[in-house]
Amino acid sequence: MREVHSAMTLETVILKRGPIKKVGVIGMGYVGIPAAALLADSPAFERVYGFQRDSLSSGYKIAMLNRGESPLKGEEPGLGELLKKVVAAGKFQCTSDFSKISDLDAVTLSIQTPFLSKDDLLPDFSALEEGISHVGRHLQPGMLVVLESTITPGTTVGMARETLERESGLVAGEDFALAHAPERVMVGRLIRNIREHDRCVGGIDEVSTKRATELYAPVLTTGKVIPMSATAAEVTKTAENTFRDLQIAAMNELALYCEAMGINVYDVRTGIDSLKGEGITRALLWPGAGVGGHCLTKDTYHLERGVQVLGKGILDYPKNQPSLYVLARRINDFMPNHMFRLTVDALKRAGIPLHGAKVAMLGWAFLSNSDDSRNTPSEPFRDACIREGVHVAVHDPYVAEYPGVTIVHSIEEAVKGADAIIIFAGHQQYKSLDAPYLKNLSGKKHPVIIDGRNLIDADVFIRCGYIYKGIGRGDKNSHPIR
C-alpha cells in the first residue's frame, strides 16, 4: 500500500478540470450537515449537494434540509440560520440521487464507522463501503474524493482506494485525487469547530493533498490546514480521541480512589491543577457517569487495529501485555456499572428493596445540552436496573425518542413516586434542581439522589433529607441521614 505515486498525469487532469466549484457531501449527520452548509456559504463554491439515503429511519432529513431546517436537536449555534441562508440562495440541496455525483468536482464522505467486535478489532465499514461504492460508480477523471469519517489507519490507501478503483475503472493518484481529512468537531459547537480548528489533510500523494487543501481552506477562519500523508491523518484522528479517552479514564479512576479513601476528587483535581510553571503540562478533564458518543467509544479500537495490521511484526512492545489505551477504554465503560452500584448502596441505606424500586433517570443524551445519544452510558445503567426488576423512567429535554426506550419530557412525570433520582447528563436544566420540590414529587421521606456529573450542591440535598451519592464524592457518600 504505497502513498507516493507519479503526480504528473493527475496534475494535468486536475488543471484541465479547473477549480473546485461543485461539491457533494455524503452523510447528513452531525458532521455532514454543518460541513455542507459551510461549503455552500463559501463564495469559492457554486453549489453543494448533501446526499442522504431515503430510508425509513433517516429519509425525513431530505425534506427538512431542503426547507432550510436542521434535523439535529439540541443547541447548535448558527446552524439553523446558516441552513436557511444557503437554501434560500439556491446553493445547497439535499438529495437521495447519487447519480448527481458525476457532475461534481469533489465529494466528501461523513459516514459512521462503528465496530462489529471490539474484542476481535473488527470494524463495521458496511455503510462507509456503500457510500464509497456510490462515489466509485459515478467517479469522473479529475475529481477529488475525501474521507472525513474516522477510520482504521491504512483504510484510505487500502479499502477506500481499492473500492473506488474497482467501481470506476480509474486509478487513484493518476485519474482522480484521494485524501483523508478527518472531522474534529464536538456536538453543540459544530459550526465553530469546523471554522476554527486546524484541519489535518492527508492525500495519497502531494497533488491529492493540494487539491483537498483547496477544498477546505475557504471555510477556515482561524484554523489552518496541516498537510500530511493519508495514514498520518488517520492516526492523528484516532490518537487524539484515544488521548482524550485516556485523560477521562485517568480522572474516573482517581474518582474511584477518592471515593474509597473518603475524600472529594474535585478538591484533589483543583490541587493538581494549581501547580503551574515551565515544563508542567497536563490536561485535567472531568470524571463522570460514563463516556458516550460515536467517537471516543470506538476510536481506540481503530488505532489498535491499525497498528496490528500496519505494524504487524514491527511493533516493539511486550507481547500479551494489555494496551494502556484499551485499559482506559474499559475504565470508562465501567462507570455506568459504578453508577448502578452507588444506586444499589443508596437504596439499601434508605431501606428500599432493589426489586420493584422506581428510578428516575435524568439524561439520556451522552453530551450536555444535546440530543446525541449514540452509545450513551445511560443505556447500560438502565439495562442493569431492568435486569434487577427496577422500574425506570427516563427524562431528557432534548432526546425525542430512542429505540426501545420511552423518553418522558416532563421532570415531574419522571420523578413522581421515584425512590431514586439519577443524574446522568449535564444538561443545563439539571443544574437548578429544587431539592424540596423533587422530594415532594417523590413522596419519599429519604429519596436517593445520585449525581453522575457533579451538578448539584450535595449539602443542600442532604439537609433536605436525601441520601446522596456522587462520582468521586468520598467526602459525602457516607453522610449521616438527616
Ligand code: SAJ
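Residue numbers count along the first chain shown, from 1. Worth saying up front: this structure is predicted, and the values here are computed from it rather than measured. Compared with the form predicted in complex with this ligand:
- For the motion between these two forms, Arg137 lies in the other rigid part from Asn332.
- Rigid-body rotation of the smaller part against the larger part between these two forms amounts to 13 degrees, from C-alpha fits.
Okay, that's the form predicted alone, but what's the structure of the form predicted in complex with this ligand?
Here you get just the chain by itself.
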C-alpha cells in the first residue's frame, strides 16, 4: 500500500506543479554545456540555468558562457551557434548562485567522477556529492533530480537519495522524483550524440522514470528514450564500456597468441570477420599498444564495485575465479609492457645495450588523431624505459604538453640518433612514415621499429634494414635482418 500511496503522492505533487518549464544543469563541462544548450533551445522549456562553481580553475566559464561562448577545447560542431542563440534569446544563463535551484522544475547533474588514484581505483565522488548537496539544500516538492555522471551502480538509490533527503528533509519517490540518465557523448560530436543516441532513463520508481522522460524526449531527434530502473541505467552505462574494453582485450590476447604461434593476427581477424549472416555476430575490435582514456579504464571498476555492494552475499560466480572483466582490464594494461618487451628483444637483435639506448616514442595521446592523453598507455611504457636507463624522446602532433614529459612536435627532433622508433598512437601522420628518411635521421645501420597500431608496411621497413616488431605480427617479428 505504501508504494502505491507514495507513487500517488508524487504523481499528485507533480501534476500540481505541471509540465517541466524551468531546468537547471549542474557542471559546465563537456557533458553539461551541450545538454544545457539543447534543453534551452527546445520550445518545451522556458529557461535553463547552467550552474558552475565560481572556483579558481573553472569560474571563468561563467562569464564566457553568458557571452554565448563555449569554454570547451577543440571543435564541437553546432555548439557555438547554439550557445549564442539561446543566450541571445534569454533562454540560457550560467550562474554560481545555487539558490536559483529552488524555483526550477528539474535539475540534472553532470559532474565528473575521476579516480582518486590509479592504484585503488576508488572513484572520487566528492565533487558530485557537493553538487547533490547544493541541490538538496534548495530542493522543493515535485522537483525532478537527474544524475548524468558515470556512477557506480547503486549510487542513485544510495548516496544520491540519502544526500538529497538529508539536505532537504523531503522523501525521494514521495516528495520529489529521482533518476539516472547516463551521458553517451564523445568529444567532437557532443551535440549530435545527445540528439541521436538513444537515452537510457532510469527512475527510482515509475513516476520518476516518466518525469525524467518528459525532460529528455524533447531534445532527442533520431534517438529515443529507453525507460528502465535507475540501477539498470547505471549498469547499462558502465557495462557498455566494460564490454568495449572486453572486446579489445579479446583481440589483444589473440594478438599475443598469434605472435607466439608465428602468424599474423590481422589475417586471423579478417578470417573470423568473414563469417557473416543472420544472427552471426563477432564484435571484433583491434589489438594495440594499450587502452587509455577516462571511460574504458574506469567503468569496469565501477561495475565491479556495484555488484560487490548490491550483490553482496547473493552473487553466484565460479569459485576463486577473477572477474572476466577485470582480467580484460589487466590484459589491456599489459599491452604497454608487451610493447616494452618487443623493444627490448629488438634492441637485443640490433646488438644495442638497453641501458643508454635512445628511443623515440611516436604518440602520447591515448586516442588516434586526438590531443587527449588521459590515462595514456604511452606513460607506463615510458616509465619502464626510464627505469632501465633508456633515453626517451616523445613526439605527438596534437598533445601540446604533459606534466613531467617533454613532448616534441617535430619527428626529426624525436628520431635524430634514435636506436628505436616506437609507434604508440594511431595518428594519421604515422601511416606515411618514410623508412629511408627516418633511418638516415637515426643514423643507425639497423634501427628498430615497433608498430603498436599496425600502421606501417612491415616489409618496406624490413627491406630498408630495420629490425621490425609489431603487435600481433608473429609472421614478421623474427624476420631475417637485411
